[in-house]
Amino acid sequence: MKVFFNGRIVNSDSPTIKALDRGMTFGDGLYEVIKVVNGKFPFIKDHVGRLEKSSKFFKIKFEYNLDKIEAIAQELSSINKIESGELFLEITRGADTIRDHIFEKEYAPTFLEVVQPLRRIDANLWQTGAKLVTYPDMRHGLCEHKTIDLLPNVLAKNYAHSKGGYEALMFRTKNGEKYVTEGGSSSYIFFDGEKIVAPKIDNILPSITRSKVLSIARSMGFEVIERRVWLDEVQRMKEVMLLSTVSKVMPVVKIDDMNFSFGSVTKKLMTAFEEMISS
């Protein structure tokens, strides 16, 4: 498979990452995952905009614009013969002269672009619904940025997988009460029987898919409330939806020992979102 790395298209197994790249030594970098649908890249402007915004926040040089990134993605899609899959972007602060926590004043950022086949997901999950497993959110205080510091996310997803789940439903604790944050690589929204309820953006990622689905829900006439969602109230929700670039809108039918219906609201949002990304 061919990838784009620091200005060149190379084989994915080429030895190109420097040993002291800060992405490797400190997790000092950012990433994005974008859907590839029939050779197109839905919401790429939103994803690149978020990447650029976070790069400015962390003061990482961002040397590629939207047009360049999309042109590279189209070339990789053609070379690798991938019409439907995933576009992965990663930027790091580049390689240090010597490993040091302090940023070097002069550096060349590392930029990676990959178009790969869609990861394997059981297609039946969109028909039967997914199972979630609750797991404590052990991440840092910068979750509104898509950093490559993903070990807590990896642990959460693997724990859920070991328990037969598709994804983790992570939670934090405040004053002894647990509240929902997000998943290892997903967001969640709920239907309480009257309105759509979404965990507020409070040290969680402002998910692109989440924003699009909530916009669809509002256009359909649903009231949308963004607030803290307490874990002990989740069992009273009528429908639960998992959202992500890869999972799109996926029904959730079980969280630990709590059961939920794959209801009409979920079906409507699934259909409308499919139409949006295919248009």
Given for the second form:
2 protein chains.
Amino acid sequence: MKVFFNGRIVNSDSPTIKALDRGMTFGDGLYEVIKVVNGKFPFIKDHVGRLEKSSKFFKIKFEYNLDKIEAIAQELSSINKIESGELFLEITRGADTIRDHIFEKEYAPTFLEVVQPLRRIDANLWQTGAKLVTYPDMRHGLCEHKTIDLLPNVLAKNYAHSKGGYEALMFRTKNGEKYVTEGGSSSYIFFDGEKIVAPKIDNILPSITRSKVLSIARSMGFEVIERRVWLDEVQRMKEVMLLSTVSKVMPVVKIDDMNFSFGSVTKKLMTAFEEMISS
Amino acid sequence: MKVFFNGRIVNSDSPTIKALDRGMTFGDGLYEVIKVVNGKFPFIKDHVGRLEKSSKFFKIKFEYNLDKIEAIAQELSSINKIESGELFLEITRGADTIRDHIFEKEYAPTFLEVVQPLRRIDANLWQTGAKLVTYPDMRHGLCEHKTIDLLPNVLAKNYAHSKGGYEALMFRTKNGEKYVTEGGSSSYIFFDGEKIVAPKIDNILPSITRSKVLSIARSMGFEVIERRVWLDEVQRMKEVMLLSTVSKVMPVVKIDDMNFSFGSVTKKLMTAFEEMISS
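For comparison with the form predicted alone, provide the form predicted together with a further copy of the same chain.
Below is the whole assembly, all chains and molecules, this chain first.
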């Protein structure tokens, strides 16, 4: 597989990154995952916009732009012969001359672009529904940005996987009460029988798939409420949906020992979101 | 500068790490910083022990051992002509074939070893004392391990630096009350006029310097108490000490607008710790 790294196209299997790249030593970087659908990159503008916004927040130099990034993605897609898969972007604050938390004044940021096959997802899950496993959200306070500091996410998702689940449903605790945040790499929305309920953006990612699906729901006439969702009330929800760039809209049929049905609201949103991606 | 990477000695400036190394994409790695003093590596056994313990916790394969690591360090120290500086170790869960949170069953872990000059520290600070700047502790729940998920630490330390400070003094909030945790790459202890008070290990690093200094203090006859230290009570402390592998024992003379004196307890512990390192 070929990848793009700081201006060159190299083998993913070759040495590429310097030992003291701050992505490697300090988690000092940001990323995006964009779907590749028939050689196109749905919502790439939103993803690059979010990356650029976060790079400003963390003051990491961002020397690329939408056109350049899309052109590289097309080249990689063509070289790697991947018409459907994932586009991964990463920027970091570059390599230090000696490792030190303090930023160097002059630095060349690292930019990485990868077009890879879709990760292993059982295609049946979109018909039969996913199982989730609850897990404490141990993440930092920077979760409104897609930083590469993902070890707590990795632990959550692998824990769920080890229990036969597709994803973790993470929760934080406030005054002894647990509330839903998101998954290792997914967000969740609920249908309570009347309205669509989405956990409010409060140290969780402003997910692009979530924003698209909620706008579809609103345009279909659903009332959408963004608020804290307590773990206790999840069992009373009629439908649960998992959202992410790679999972799109996926029905959830089980959370620990609670069962949910793959209902008509989920079906409607799945269909409408598929149409939005294809168009 | 030459570094050791997975069995080879390479230039720190050369491409070394694969694009999809999980250290780079997921913060899926651990590290240690060990002082280099006259070509020796004080407390290397403790550091390697902690690294090995954490690697078991995160189930990252650890294929090196103390003897190997020390032999490589000696070689790097000699090649780089660094008799006094820093030894940096890092292990990660290796490079993925395609980026996916889920662990691959077969993988070759990444092992990196760097001997570098001491980072930029104003030598006067050990005489005149350091200034700290308070900053919210936004870190994850895995701070008892030295993971490379350090972006919140990096922000804290750079914020302090931008305000003319040497380090951040981070605090978390419980029921509206702020308590001291640690620094971006340091820990703190206090002398309240009678006892040594150290923030208890509760999602903060079991620092090796801290453990050595507290054991020196006990052997000198000081009572040592490990408990939650509230930010409100810090101003009543008689002496404040900053501890880390590279800072050793450093007097703190200012935290935001609060002044402290470089007192006799700090002086005693500094001297005794220097003796311990040299011997």
